[in-house]
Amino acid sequence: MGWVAQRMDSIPSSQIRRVLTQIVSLGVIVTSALIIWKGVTCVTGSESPVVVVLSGSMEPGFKRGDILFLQMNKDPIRAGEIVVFNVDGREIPIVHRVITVHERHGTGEVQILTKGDNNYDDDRVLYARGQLWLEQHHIMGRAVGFLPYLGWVTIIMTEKPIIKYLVIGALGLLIITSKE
């Protein structure tokens, strides 16, 4: 413990204040980003208001690396809409077009069948074993807009983790060495 105390005494208090200020600033930035994200999820009604297209199944409309903006409201889902959905047992959401909607008039329950624009068959092979239709709770949101190619940053960092670590390390070094 004496060694740590000696080291702390040798560091000028202005340096300690600078490091603490940087740590607090980083905390404020992270907290602000989380608050903004939560606000956007509330406004859009979607648990994930932004997704990246990860495959070529929706070409030519959406290409791999496009960023989609989602919204979920109370309007019924209709054939022709592009939706993002989760399948039981899979982590990664899927972006495909609704091709068939069955509504049960007595219960109001909706069954949805999807297909990628660039795929030959419908998505029943992608659904959970024994599942023939999606239900409303599988749908994360409807595509309401997109930005082409910007999602490649996410794809590259996911597929090549070394790049992610280099970027994080460079940003950390920048924060540590920056002057006020």
Second form
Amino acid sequence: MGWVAQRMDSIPSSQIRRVLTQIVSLGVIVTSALIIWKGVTCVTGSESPVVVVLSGSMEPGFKRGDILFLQMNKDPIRAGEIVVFNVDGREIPIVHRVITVHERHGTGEVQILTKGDNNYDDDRVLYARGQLWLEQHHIMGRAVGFLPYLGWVTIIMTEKPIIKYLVIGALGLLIITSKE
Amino acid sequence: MHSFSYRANAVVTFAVTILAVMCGMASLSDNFNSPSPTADVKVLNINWFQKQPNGNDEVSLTLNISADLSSLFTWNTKQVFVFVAAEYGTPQNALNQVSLWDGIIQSKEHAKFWIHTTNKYRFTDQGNNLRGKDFNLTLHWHIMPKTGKMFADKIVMTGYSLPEEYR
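What I would like now is the form predicted in complex with the partner chain, since the data block earlier showed the form predicted alone; can you produce it?
Entire complex below, previous chain first.
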């Protein structure tokens, strides 16, 4: 491929200043992305404001590969809300619907039971051993918006890491050898 | 300036931008819909009402649920998730919401429905406070769009109560 050879030829003629400029531009791009991400986290109140649906337990509403937008505020969790939670000891967050809520007088503490729309049983089998209820601090956010299919990029990158390395390698090569 | 990669880049960026704008407009169009759903739930029978070995009251009901949710559907609606929950307070809990039944409506044609069923999920209390308890039945719906913002609302029906004695 002629254009790859052309790009490789341009490396020896780069000056130090050009290389430094490229490094700084790259740094600016990465930092702005980080600022935007953290800003969105702040505005929505949720630690991970966008999640990808990984299982079919909420079909036909949410299919594997869909993206959900999350929000979290101090409002108490109510039945019917779709929440994202982490079970102690498991790192993959689960997106299911709240079916039962018991809220205490005074403190306002809630005990919640969830279930996936497409599951037959409620989620007690998924909770930690001996745990019957979820509490507000387990919930990472409520789903408020939805985009179909866009999460497949993330799923492919996670499940076939070789593709991730290929993409990053190709991008790195393009950045280093570009004339701008 | 006219290389393949520049042109491909320009086309893909434009296509993605247009797609994002279309998704945004589709979601916005849902705000113009002013729905007027109706619902009615009757408790036909209390099948049994017992205190379980773990100390919690449990009741089994037969319900007749009829509703017309067709005004909730827009062209951007993928499905409507509907459920019926019992709501009541106890000395220990300010609010209890227990789902009794849920269903998924995938098209406007099926949105006007009538169903005669026992409770799909167990109506169990935290404790034994249900004797003679007055409770509300709420019919909630959750509109899941093809893209964009999800809407949810409910109709509250009051005036239901459980028997004074176990049976």
